[in-house]
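Here we start with a single chain on its own, the form predicted alone, put down as structure tokens.
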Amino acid sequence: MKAYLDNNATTMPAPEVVDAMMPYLGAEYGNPSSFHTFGSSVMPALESARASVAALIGASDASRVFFTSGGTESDNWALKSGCSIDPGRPGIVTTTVEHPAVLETARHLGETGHPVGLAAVTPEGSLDLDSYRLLLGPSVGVASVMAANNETGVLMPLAEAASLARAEGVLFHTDAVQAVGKIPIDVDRMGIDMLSLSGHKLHGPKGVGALFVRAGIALPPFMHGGHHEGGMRAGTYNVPGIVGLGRAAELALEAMEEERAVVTALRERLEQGILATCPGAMITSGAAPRLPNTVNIIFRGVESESILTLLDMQGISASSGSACSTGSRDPSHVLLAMDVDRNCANSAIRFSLSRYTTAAEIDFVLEVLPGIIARLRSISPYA
């Protein structure tokens, strides 16, 4: 048997998504920017997808959804362009636990003269609003706070963070890549100025995402060239990807509440089973509001790399953090920001579920994992 529990890295494209994409990988291959009917007839499918994405995030104006290549491009666009709108506000504020797409962009901007402030988080991994508030000011152009952490699943207080930014005249962006499609997001109600999302995190295709930009924000284009996306984002449309993203958004909106309940129950089954069979295991951020699908567990005295290797040999896919950090031997920056001991941070495993996760997969992990932990502890010099 196999068990795929690394859905925060990527999800299986829904069969309905694949079906929706297929015509645009075949007979309907026209370029929607073309003058002729064969190409322009494709444009309604793109606009339908745009409306579906807007509905998923609560955006009343679908024209403010701009398609990109994914979350990383959307994050780069929001930060790099957001801090250049007003020359008197070149600063950026973000948090210590952001995805590398945000943190590395902020680091680069810092090297090019933009002041960067990093807000702290609580020991549970939530935004420290006092730390965040103190960093906002007249020199800050954009603040970016993720909607949900990709490693711990912790939900950030978006509405509060957006309100604090607005009070200081600061644009508010959220990297909502892990949250969109799993929990309700309403950009209008929450006062979010910019939001990034990615198709492959919500059972859509890879290589496509979107950036929502509230009307009235003169965000400069990030990519220059043709007139695509109203002159906001040049480049030939990834029609199959965009259509797939739109269908994934529709499915997520239709099934979100039911899916949340089912996935939360499976996550709790996994958590309780691990705590009952693996002495010394500790759930990270267990008391904080979290995504329904994410659990981060520390197995004291055992290296996460060894656990993942043995799990993989049994056909179980999990991770020790962001897929974008694979290959780094440093402990998770997220856990270190939460003041987790470095040795414990090196012992953390993330399991992330999806609508396609089964009880049989959870039971298989609970059958295999205790023996792996016991075996590794028996030879560990740290146990």
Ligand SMILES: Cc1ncc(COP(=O)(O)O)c(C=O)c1O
Second form
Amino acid sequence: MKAYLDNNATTMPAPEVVDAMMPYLGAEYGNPSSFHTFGSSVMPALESARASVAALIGASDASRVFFTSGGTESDNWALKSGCSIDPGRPGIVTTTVEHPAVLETARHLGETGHPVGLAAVTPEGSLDLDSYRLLLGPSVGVASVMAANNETGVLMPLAEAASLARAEGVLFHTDAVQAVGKIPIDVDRMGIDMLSLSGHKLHGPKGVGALFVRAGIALPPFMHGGHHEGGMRAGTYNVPGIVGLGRAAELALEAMEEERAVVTALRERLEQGILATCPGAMITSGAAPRLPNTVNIIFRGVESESILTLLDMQGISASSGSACSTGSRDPSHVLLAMDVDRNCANSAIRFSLSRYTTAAEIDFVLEVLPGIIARLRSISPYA
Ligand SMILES: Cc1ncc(COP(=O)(O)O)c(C=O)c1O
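Can you swap the form predicted alone for the form predicted together with the ligand?
In what comes next, the whole complex appears, and the chain from above leads the way.
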């Protein structure tokens, strides 16, 4: 038996996505930017993918969805170009719990002279709107608040954050990489100016994503070169990836409501099972609105690395947080920002489910995990 519960790191490409991509990995290899029919006949597939992505995020103008190489590129583009539109507004405001794709970009911009403000979060991991409001002002060009946190699943008050930014004339960007496809997002209704998404987090392929940029925003291109994407993003189109992303977006939209209910029920089964069988386990952000698929649990007195190793030996894939922190023993910046103490932050495990998670996988974790925790507790100097 195996259990894959690390879907916030990456998801299984849906079989329908793979099927949709196959022709473009083979016979349909034309370059959509070519003059000849063999290449240009591929363009409608790209435009159809664009429309599917736009529909998933509630963008009425599909032409404002630009394909990128993924969430990291989209975040870099939004921040680096967003704070260069108006020389009088060089500042950036973001939060302490962003993914490194945003935080490291902001840090880099800070080193190159852009003032950077980091808004605090509440102990539950949600944006502290007072702290955020105080940072917005006439010298800020762009504010970036993630839609859902990748480690805790906490949903941020996006519409409020967007409206506060707009009231100050600040462009509002959201890294919605973990939210898109899992919960309804509507850029028009929520007042979002720019939104990043990524294919491989929603059962699409890796290495493809998109940035939505509201019409009227003169966002300078980030990648320079040919005139692809109306001059907004240079580089030969990743046709199979884009087609796969489009199909993944369609499937996500079709299945979202049903999937939310099923995944939430499985997550609750996991949470309740763990709380009942692992004494001292604590759910992080348990009271906050969260993604249906994510739970972060602290097993006080036991190191997450040891838990993950023993789970892996039994065929269970989970994580201690963002995949990018793997390999480093630093406690999660997200949990530290929530005032979780260092020892507890070093004892946190994230389980993230998907539409393909089965009850048998959850039951397998519940069968294996209590023994692992008890065994590690019995040899832990901290327990
Ligand atoms: C919230 C968030 N933003 C950005 C990224 C980066 O996306 P990509 O892997 O497509 O570059 C991730 C990936 O883990 C993420 O969770």
